[in-house]
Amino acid sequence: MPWGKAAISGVGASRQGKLEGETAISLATEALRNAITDAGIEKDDIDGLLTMPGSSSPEGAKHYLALGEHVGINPRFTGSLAMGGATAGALVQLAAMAVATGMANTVACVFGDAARTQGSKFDAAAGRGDSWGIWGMFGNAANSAISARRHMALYGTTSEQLGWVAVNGRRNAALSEHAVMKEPITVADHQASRMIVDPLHLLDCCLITDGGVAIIVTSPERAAAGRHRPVRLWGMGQGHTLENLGREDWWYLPHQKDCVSGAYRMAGVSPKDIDVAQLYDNFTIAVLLWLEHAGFVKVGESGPFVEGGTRIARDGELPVNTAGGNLSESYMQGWLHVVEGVRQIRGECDTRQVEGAEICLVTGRGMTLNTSSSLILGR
């Protein structure tokens, strides 16, 4: 474990679900307060603030100014970033680098959104701008539907196999008190759910929810003085492609393999060392691709790997999305994946705890599937 120059000392989340009367700022503030309490620090200890504007945030690039003013923080290291579902990992990485270089001592990474109550549909024309709309490609599901259909055509992947990803997430969410969706589902339920974008059914798709999440990053020494065992950042990675349909293999998102490989190299680990994985699951097909990109299975073998749900279960070969993920816990654009990773490493997940979990892989992806981030968390 060669890096480890920064650690996560606190995590916090707001209430999740449909929260009438709340705003992106109020939910981000609630999450930050909880993270500060979790870390055992004072607000004035925070000298770094990094934020992600939610879909309901009107401030855009000035989001950090609005949140900082609201909570009364005047940081010496700050800014806002929007990389979709890759943002949580990217901001934690930026915070870690700031801590390691002495640009800040304690950095709060914060996200909040009132997407559910404010009517965010994520239904704009797929791609960038409006160009893909002329082909009938609307909504984020359209991008992943291309990936799913191509994977099916090349490797024989089935819709039922995708269904096992959804079933696994729901089983895990049932053990999380904060999860939005807890009612058990079966593969038959998955198959009976309405089609959204062929071949993706409703239960292949993530939730739309209100909520906020905050993560406190500091030095391992400062974290050790806090309330919990420090969770070290052993490895970090990013992967990007600025092309889309013009690139023949875009549907497979090969930059995600580079993203995870970079984190493995930095941490000095390999797939066999990962005890638990929080894999970004805006759609079920995303989990299958991550399993291949992260080296848990060979290309084309992820469908059979998830079939039956036993290998990815909490007590399985590779426990995946142990709090339910975007599909069932809440859609916080990957931020709760980091929180769950931290809690698993701390050993505080009660009935959903993975026994002996010491190393966790967390992944995120965003935009028109152009960008990705990954973290290796450990003791």
The other form holds:
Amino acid sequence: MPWGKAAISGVGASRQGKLEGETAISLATEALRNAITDAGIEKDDIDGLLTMPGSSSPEGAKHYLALGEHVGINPRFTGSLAMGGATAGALVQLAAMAVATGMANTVACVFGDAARTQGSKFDAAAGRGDSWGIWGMFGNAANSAISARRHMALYGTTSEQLGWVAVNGRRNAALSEHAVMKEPITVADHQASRMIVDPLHLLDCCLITDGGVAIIVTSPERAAAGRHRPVRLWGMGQGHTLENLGREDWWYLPHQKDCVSGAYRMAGVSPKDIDVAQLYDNFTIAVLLWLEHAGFVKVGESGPFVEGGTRIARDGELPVNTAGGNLSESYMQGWLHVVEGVRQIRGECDTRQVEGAEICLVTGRGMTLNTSSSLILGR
Amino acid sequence: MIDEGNKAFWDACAAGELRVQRCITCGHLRYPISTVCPECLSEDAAWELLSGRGTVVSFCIFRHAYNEAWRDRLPYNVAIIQLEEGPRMLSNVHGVSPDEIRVDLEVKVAFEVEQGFSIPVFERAAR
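Same protein, different state: after the form predicted on its own, show the form predicted in complex with its partner chain.
What follows is the entire complex, opening with the chain shown before.
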């Protein structure tokens, strides 16, 4: 039996891309307005507010204060969380728990970032203090490059196989109303794109964009009174490896397996039940690891699975990132993955709709490959 | 950057030695440097001399300068080194080109002086 004690009743995105003059707060507000309309509720119905500060938000952990004041919400339940790409899922989980326990009736989860126009570089050195900078280890691509290199060495995974993940994202983005990058690409384009951190090319990397996303979580009963078919939270999971170098297999992100298996258990489903998957793709290698951790393929077999791009296509055996993901739709750090999951389950995705999509896995991961969250969405 | 907690590590590097902490309470050998043992939370530790030998778990090659100070070193590698005694370190493998570095390459520690600091890096181990 799926858990299902909370549901997503509304989703909203702001415009995405390079949006001069906007701020993290203005974009979060635009998204929240759209989510309220989508849910068919009034702003005053919201009694929970959970937020993620963007890279351009100066408030840090006090972000909820700034946003709450800006949009005039005095919630019964609130807070901010910063777990990178795992945050969207983790906040939806907190919202669902608040709703299920009665601590709140309707929770808005909100994110906004003006990363593009405000020049967020995502170039910080990781490690304790900035210690990895001593060895020139900067930015977010390097961890994933190290992960990809080891996967290549152990399993024969190739850069061309990673390229198919990029191609898949781009062809889906072409059908997404939010997508920033719609120009078709080929594996040859991927191979010809400049190397950023070897073995990752430019087209292995996510975009940097401005935008906002909001997600409304409420009880299934309240959601049923809304404008759309409620999308229930069937299962939820998290897993984390907080010690970067503490685990021998840190590069493989072993915690992601626990993250997804926890959600499967809660939902009472297995990989074969998943109709469509929104897999966090800060870099192409991330999708390969998720395919393995979520049990769609055996360890080491994700490269051949994505090769040719047919199995992960919209009409393939496991449609992946049907709106283009972080790589091509917009870099909303996984928030749009949740939105797309909801829309697929509602069946409102028009030309990119996956036929018969009833159960969707959404995953997120973040920081120095440390954190992960997963949601299983159903009806 | 150097403080009471990590001074022993950097002093050892200056003396050409790679030393990390061993917990006196539970015996766990740890790196990164920490004021507590991540196994048992004890604060009692001794600085143990390591062989400096290890293997490359994985690596990446920077071809884009995220930091101006590193621009003239491009392309350079950053590698995770599995130390023979157990812990892992992030470092650079010097003296091997981007085409030569490999997963499982055997390496040994070396020290490079940068702005007065002796920094542990690695080199290909002699066969």
